[in-house]
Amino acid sequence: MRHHTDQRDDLLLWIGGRYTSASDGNFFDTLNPATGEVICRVAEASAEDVDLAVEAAARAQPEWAAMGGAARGRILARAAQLLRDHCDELARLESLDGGKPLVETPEADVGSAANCLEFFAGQASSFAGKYQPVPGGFFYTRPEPLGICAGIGAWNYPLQIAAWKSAPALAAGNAMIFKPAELTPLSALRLAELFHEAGLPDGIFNVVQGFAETGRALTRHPRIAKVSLTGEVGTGKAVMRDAAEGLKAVTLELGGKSPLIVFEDADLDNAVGAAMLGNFYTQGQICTNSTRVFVHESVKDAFAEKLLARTAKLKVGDPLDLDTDVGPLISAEHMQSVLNYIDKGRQEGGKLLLGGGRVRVPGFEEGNFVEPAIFDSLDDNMTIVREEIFGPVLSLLSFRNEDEVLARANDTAFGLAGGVFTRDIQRAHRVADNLDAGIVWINHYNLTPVEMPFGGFKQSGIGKENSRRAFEHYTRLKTVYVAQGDVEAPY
C-alpha cells in the first residue's frame, strides 16, 4: 500500500546559485523512513564538484564580505521570513525525508531555523574590534571573515542544522559549502533556493550532497578555512584528523549520554514530561537526550508510575498524521541497531518495563517503527547505560544522595548536556555547577533558544553554536599596532 510517498524528480547539486549535475553523473536514493520507498534520486558530489563549489564560493565571498553587515543582515532576515512563509511545505518535507512527526517539524525544525537566521541577521552589523592605548601608540583589533567554510550536517535536524551553521558564517561575511547528511538531503536544497530568492549572491551558499567521500573532499580541501560538523564522535575525530593537515579550524557537535537528575522535592509531573521530551521526541534521535534518568530512591516508584502511564499513551504511526507522537527511525539499519541495544539491555539483566519492540503500522509495514522503551533494574556498567543508542530507549536509575549521583552522572566519556529537577534553588545551581556538561537545564530539558550557546565538553565536541559566541568560530582576529612616535633603533 502506498501512502504519502511524495515522489519527486531527481535532485541535483546547488553550486554558484543554480542546480548543477554531478560531474560523474552519480546518484543515490533517498528513502521515506515510514514506507521504505524511494522519494527521489539525489546527485552525489565528487571531489571535482567540491572544487567547483569552492571556486564559486571564492569568486563571490570577497564582495559579500565587503557588502557590510547591515546589508548581509537584510538578506538573512528576508530568508528567515521566506522560511516562515513556506513553513507548511518545509515541515512536510522534513517529516517525509526524516520521519519526524508533523506535529513537531513546524516549530522544532522550520521555526528554529527561521529564529536562527533572524538572530544572526540582527547581529550581522554588530561586529566591532577594540581600541586600546599602549606606550608609544595604540592598537586596534578587527574581526575578519575566515573566507570559505564547510558545514557537514546530521540527519536528525537537517534544516535546523543547515541554518545553525550557515547563519553565523554568512552573517560574518563568509561563504559556506554545506553537505547535508546523505539520509536527509532534501531540505538543504530548499534552503538554498530560498536564500537565492532572498537575494543571497550566487556562490555564497552551496549544497553538495554525498557520503563520507564528499565530506572528506571538504575537510581536506586546501582552500576551505573551517569545518563545522554535527555527527558522531568517530566522525568528529576523523574530521579533526583531516583538518589537522591544513590546520583548519573545527567546530564539532557530537554525541552524548546525558543525565537527568530528579531529586525527591521535584515536581514529578514536570520531571516526567522532561524525561519524555529527553528520550522520545524525534524518536529519541537527539544528541542532547537525557537517556540516563536518575531518580531519587524515595520518589522512584511514583515517578515510574507516572512515566509508564504517560508513555503508554504515545501513538506510534504515520509521521504525516497530526495525531502521531512517535514516527519511524531514520533507516532500517538504524532501527536494527536500536533493537539490538534493546536486546542487549535484556540480556545484561535490565528489566523492560514498557515497549521496545518493532511496531507494524497498518499500511506502513516496511516502516522503521520502534515503540518507546523504558528499562529498569540497571547498573551503570550495562551497555545501554554507557553507549549512545540514539533511539527511544530510556534508562531508569535510582540514587540516594547528591554526591553519589554527581559522580555517576559525570562517569562518562561524553559531556554534552544534563538536567536537574529540584525546588531547592541552592541545590539546583550547585548541581549545575558540578555537572561536567556543556549545557545544563534546570527544571526543563532540551530547550535550545538561538540566543543561548550550544555545545559540549569532553568527547561531545569542541566549540559553540548559536549566540554571539558562534562568531568566534567564523572570524579571525587581526591586531593592528599604530606607532605615535619615532623608531628608536639600537643600531
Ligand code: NDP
The other form holds:
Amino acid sequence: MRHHTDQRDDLLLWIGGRYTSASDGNFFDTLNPATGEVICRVAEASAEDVDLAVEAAARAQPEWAAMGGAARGRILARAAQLLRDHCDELARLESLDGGKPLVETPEADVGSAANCLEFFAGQASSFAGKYQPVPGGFFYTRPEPLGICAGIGAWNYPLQIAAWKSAPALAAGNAMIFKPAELTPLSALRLAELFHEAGLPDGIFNVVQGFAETGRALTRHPRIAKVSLTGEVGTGKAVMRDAAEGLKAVTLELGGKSPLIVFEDADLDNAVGAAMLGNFYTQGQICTNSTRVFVHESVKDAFAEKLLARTAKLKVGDPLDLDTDVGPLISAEHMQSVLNYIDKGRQEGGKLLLGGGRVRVPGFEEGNFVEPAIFDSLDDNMTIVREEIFGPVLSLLSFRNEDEVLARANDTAFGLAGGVFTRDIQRAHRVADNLDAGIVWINHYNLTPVEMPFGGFKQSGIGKENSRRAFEHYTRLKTVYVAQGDVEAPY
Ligand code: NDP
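Alt. form predicted in complex with the named molecule, vs. the form predicted alone above:
Now the complete complex, all chains and molecules, led by this one.
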C-alpha cells in the first residue's frame, strides 16, 4: 500500500518576500512521478507577474548590494543552516516532486544546496578588486553586481540548481528571479521561505512558476541583466538568441553524452561502481552522465560480468522507500521518450544485455518506472550512442588503444564531462588533457564539490557554476584610472 500520498494546497508565486496569486489566475498541476497523481496546483506566472517580480527585485537590490559582503554572507550562512535543519523535509519534497530516491536526496540535493550557500556565504566578503601602478598613476578594479539576474532551472536537481544559481548571485549583491522547471516547482518555493526566515530582504529572491513562456518573459525582459539556464541544448540556443536582443550575459549548463574510459589496468570494481553512478543515479537523469562507457577490449568481458551482476541487484520502486535504488522517471512523456530510445537501440542492432522494460511497481502501477538498461554490440554511429537519452541506459563500447578511444570519445557535439580509470598516472593526466570536455574525473565519476568549477565545452554550455569562477558570471568589472600627475594636453 502507498503510504505517502501527499496532496497539498495550491502553491502561488513568491514575489517581494510573500506569496502572490498569478495575475491572470492560471494554474497548472504538478504530478507525483511515482503515482501519476496530482500533488497540487501551482500558479502560472504571466509576463505581468514577471514585471512585478522585476519591480520587487529592483526596489530591493541597491540596498542589498550596499549592505556589504559580510552581512550578505551571514544571511546566506543562516539559510544554509536552515536547509540542513530541514533536510528531511526538503529531501522528501524533492523525492515526492521529482521521483528521486530518498537515499539520494539528503546529500545530493539538500546537502549540495547547503554546501553551495555556505561556500558563497564565506566568499561574499572576499569580493575584492585589484590595484596596479601604471605610467602616470594607477588603476583599480571594482567588481560590481549586475543588478537583477534570472535563473531558469531543469527538473532533475530542482533545489540544487536553485541554490547553485542563487548563492553566487546573491553573495555578489544581485537580486534573482528564479523559474523552476514546471515539472518540479515545489522546492524552490521552500527555499524562498527559508531565505526569508534567514533574513533575506524582500525582493532579493523571487520565484515565478511556469513553462517556456514564463522563461522567455525573463530572458527577454529589458531590466534583467543576466540569465543562467540549466536545460537542453535547444533551450540554451533559444535563450541565447532571446538574450542577444538585450545583449544580456548568459551562463548555460546544457546536455551531454559523456565518455567514461576504462583502461586494462583499472581497478574494475571501482570502474563498475563509477559507471553505475554515472548511468543509474537519479534514474540516469543527470547531464554529466557517462552514457558511453568505453572499456579496453582485454577487460571488457570481466567488466561486463561485474556490471551486470551489480546492476541486476538494483531495486526499482517507491522513491520514498529507503531500500529503493531506482525511482520513476520524471514524467510519462519522458518515460516514453526513454523507452523509444531503447527500442531504437534494439532496431539499430544493439544487444540489450539487461533491463530496458517498463516496470509496474505494485501499488505504483501508474508510475514512470524503467529498469536500468545495458546495451552491448554497438557502434559509435547508432542513435543511442550519439543522442542524450537522459534515462537509465548505459552503452558499453570497447576499444584497443588510447588514441583511438580519445578520438571516439571526442567525436560528439557535446563536451560536458568525461572520466578515465587507470592506475597509470601519466596516462590518466594525458587522457584528462586530451578529453574535449569541461569536467574530467580520474578514477571516479560525477562528484561535484562546490569548490570545483562546473560547466561544459562545445554545445554543452557556456560559463561555470560553483567555485570562485561563478562570481565572474554574476559581476561586471569596472576599472578606475587615477592620475598622479598633471594633464599634458597638446592644446
Ligand atoms: P529544458 O531545456 O526542457 O528546460 C529547462 C528550463 O528552461 C525549464 O525551466 C523550461 O521551462 C525552460 N524553458 C524552456 N524553453 C524555454 C525558452 N524558450 N526560454 C526560456 N526558458 C525556457 O530542460 P529539462 O528541464 O528537460 O532538463 C533536462 C535537460 O537539462 C537535459 O538536456 C540535461 O542534460 C540538461 N541539464 C544540464 C545540466 C548541466 O549542468 N549542464 C544539469 C541538469 C540538466 P519548463 O520546463 O517549465 O517548460
